[in-house]
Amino acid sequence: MATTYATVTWDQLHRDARLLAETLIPRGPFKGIVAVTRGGLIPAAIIAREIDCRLIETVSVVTYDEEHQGKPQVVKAPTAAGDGEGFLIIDDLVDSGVTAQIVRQLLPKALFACLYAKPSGKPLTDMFVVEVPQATWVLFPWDTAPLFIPPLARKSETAS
């Protein structure tokens, strides 16, 4: 279980996706992108725009139920990508590496890139933007909602 949380904003995610795209351009052109669902969908859309790639395939590997890791299961294979040659795999985060290992087995010739990498998963990605401590749970913009927080002065008024 994560001991700390890191919140990624929409602006930060977009900025990090563009940074990744900038480092990917010299490695292309790519035949297509394989977005690892669900977290890789939005980064893949941003990167596809920036590198001018129109073909986007998906792969879906279910490993988490909320914050608990379970047995991985491929629920949608990336058939259009073949063995991955000329393709770019995009994910939001490589954590334990379980999903990345499965996707790499499916697409051994693809380049694997993600926005954020934890130490356990880092060896499985070819490139990433930011390293995150293993014990940190990353909260993405699609996982959170802005909430009203009362001012601190009001908290002390209600406490007395």
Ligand SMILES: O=P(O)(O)OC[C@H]1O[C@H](OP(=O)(O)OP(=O)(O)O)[C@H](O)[C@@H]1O
The other form holds:
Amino acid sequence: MATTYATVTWDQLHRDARLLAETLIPRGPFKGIVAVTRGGLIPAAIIAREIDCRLIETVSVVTYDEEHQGKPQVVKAPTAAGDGEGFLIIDDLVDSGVTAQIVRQLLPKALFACLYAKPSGKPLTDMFVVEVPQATWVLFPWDTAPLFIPPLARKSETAS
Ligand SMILES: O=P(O)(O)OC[C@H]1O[C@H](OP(=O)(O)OP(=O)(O)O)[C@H](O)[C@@H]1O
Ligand SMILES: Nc1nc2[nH]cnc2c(=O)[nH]1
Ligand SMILES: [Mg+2]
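Can you switch from the form predicted alone and show the form predicted together with this ligand instead?
What follows is the whole complex; the chain from before opens it.
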């Protein structure tokens, strides 16, 4: 199936993170947040501000690493979060669900929330904001840059 792209702007990301924070408030208070690096760092910072949480731990899982023959590696464990009781895990998105599955195994008592969820990863989340089709690649603001596009009237000039 052909890949399509969904571009998320900074404004949209901020709005979606605030929406998630709103739904998280009744599930708290939380002892702390575990941000899944790197994609979960900015969503976690926005949510931490909204829910007034100052304790932030991180976990890092490398899933697509040829050196380790595709076997996921936990390169930073979320030690300060114990078994996850009272903690909130934040990532930007779930796709296959592999990252979420590993993080949940490390923190079985934590709540897992993310901004965007594809169908395969959706069952691994407790909460998300927007569902995205499996074949759609989400382009985050940190993945993209504004690009000059020539005016339509000059298109034939540039093509020739
Ligand atoms: O559900 P999955 O198939 O595991 O994919 C989801 C994960 O993939 C991306 O992280 P990535 O591993 O690309 O690293 P990054 O956050 O450092 O960019 C994204 O930030 C999620 O953490
Ligand atoms: N940026 C980005 N990273 C991913 N990692 C797994 N799926 C995705 C996706 O859709 N977008
Ligand atoms: Mg990630």
